[in-house]
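A lone chain, given as structure tokens: the form predicted alone.
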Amino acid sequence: MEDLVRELAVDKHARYIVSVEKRKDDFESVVMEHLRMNGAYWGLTTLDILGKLDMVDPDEVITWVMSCQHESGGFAGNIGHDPHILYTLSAVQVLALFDKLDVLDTDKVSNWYNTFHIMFCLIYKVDVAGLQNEDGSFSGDMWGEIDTRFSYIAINSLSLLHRLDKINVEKAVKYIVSCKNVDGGFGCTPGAESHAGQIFCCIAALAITGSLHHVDKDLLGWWLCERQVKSGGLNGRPEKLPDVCYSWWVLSSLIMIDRVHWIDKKKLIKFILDCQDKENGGISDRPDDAVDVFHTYFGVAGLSLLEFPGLKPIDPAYALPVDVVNRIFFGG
């Protein structure tokens, strides 16, 4: 393991993340402009796991995050964009990293889960049921797209804000369970194909709500461990190529259902390390591909889940460092 520790280019990965934020005119920054809030969460959480969060100015970050909040309470991916549930969770998570959730009007944010959807309901003359639909599912924005990702995001963010009472948790759980398939996995909607990313969202939502008893852990664990290929990497569906991001989606789910010992951890660690750019920093989806902040985060987060030495532990359900989660719920 000592040899592997020396292989993790901690300082170069940290400098890479900081440099991406400063390069506002290059291709990567331009194509991510509309989802910069997600990028901020990926990059800043990576820095925290690496023990390098002090490389950024907290006040500058917090000021920008709050400038992305709409009057409705929701957050946009960047200044001048529309609010969406995806970016609202990332904003909450970023503020949590800096112990600054107190700058939020939590009632305003949690009420947004109802108010922005009312606009959709009025326009299309459907019952005003808030962001949570009658069947327990959640929509992502005022246009009404439904996905189990949004169920997880709503449950995660409201839990972090101590506002789970704003939704019908029982209905939310029932909807997630309705998306379970015969292979033990979960899809984005009932009957949709099992996918490792969706499985994480469903399992994490069930974990946060204390509902993991609905999961067939052996059946799901088998499906998940079958995602490991010869290179040691993990894929998201059968017959697909491995991708570093599944080092998070698959691993976290296996940990939450206590089946992580069913994969070869050493081979997965080697796969992640082989995806590093050891000269300039950053991690790619597969060895020798171009790096990006998304895969850098999921690679480092995956190593954290694998208890890689020198990295802060990350919570597999909340996708935040354990000390941050403990501070929110236990004041530690």
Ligand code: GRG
Contents of the next structure:
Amino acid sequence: MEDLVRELAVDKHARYIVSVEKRKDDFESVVMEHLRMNGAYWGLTTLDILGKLDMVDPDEVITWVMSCQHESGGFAGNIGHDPHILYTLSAVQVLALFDKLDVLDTDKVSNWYNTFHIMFCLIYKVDVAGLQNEDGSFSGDMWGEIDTRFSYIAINSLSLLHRLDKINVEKAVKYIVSCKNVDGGFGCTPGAESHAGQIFCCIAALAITGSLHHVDKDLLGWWLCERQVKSGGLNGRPEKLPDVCYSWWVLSSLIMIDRVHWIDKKKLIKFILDCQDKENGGISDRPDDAVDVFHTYFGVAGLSLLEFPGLKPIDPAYALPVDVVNRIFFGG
Ligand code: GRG
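I have the form predicted alone already, so could you send the form predicted together with the ligand?
The complete assembly is shown below, putting the previous chain first.
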């Protein structure tokens, strides 16, 4: 392991993340414009895991996050865009990273209080008015698309806000369980093909709600560990190419069901390290491809799950550093 430790280009990755944030007109920044909130979550969480969160100005970030809030309460991917449940989770996660959920709660300035209140109204609407459907599933926004991703997102954000009581958790769990397949995996809706990304969403939602007893851990563990290919990388479903992002989706799921020892950790570490741009920083999907913030996050988060020395541990269900999650649930 010691030889590998030196191979992680910590400073270069941190500088790469900060530089993407600052650039406004190159390709990556332009295609990310409408989902910048999600990008902010990936980038800032990566910096925190690397121990480099102090490279950004918290006030600047928080001001921008709050200016992405829609009057309905939900957060958009950027200023002036429509709100979506995914960006609302990203906003909550970014506020959590900077320990700003408490500041919102106690801030005497009425705007802040109102903002927080409106946010709760949105979450409340998630329950009553529409985003949770009769069958327990969740829609992502007013347009109604249903997906187990949205179940996870709702459960994660409400749990971080200590408001899980605002939804029907029993129905939400029942819906997720109805998306379980005979191979032990989960899809986006009942009967849909098992995919590692959806499996993460379902397993993490079940973990947060204390419902992992619904999972056949050996069957699912077997399906998940078969995702490791010769190069050491993981794919998202059979016959597909490996991709660094599955170092998160697959690995976190294996950890939550206690089967992470079923894959070759050292080979996976080597695969992730081979995907680094060692000169300019950043991590790509596969060796020698172009880097982006998404894969940089999943590479670094994957290494953290693999207990790579020098990295902050990340929580496999909440997808936030363990110290942030502990602060929210145990104080301190
Ligand atoms: C807070 C970590 C976190 C997540 C928020 C957005 C979300 C919740 C979860 C997304 C889960 C998901 C479906 C991930 C898969 C993403 C992906 C790489 C899809 C690609 O699918 P294909 O079919 O790729 O194009 P393959 O690899 O199957 O060829």
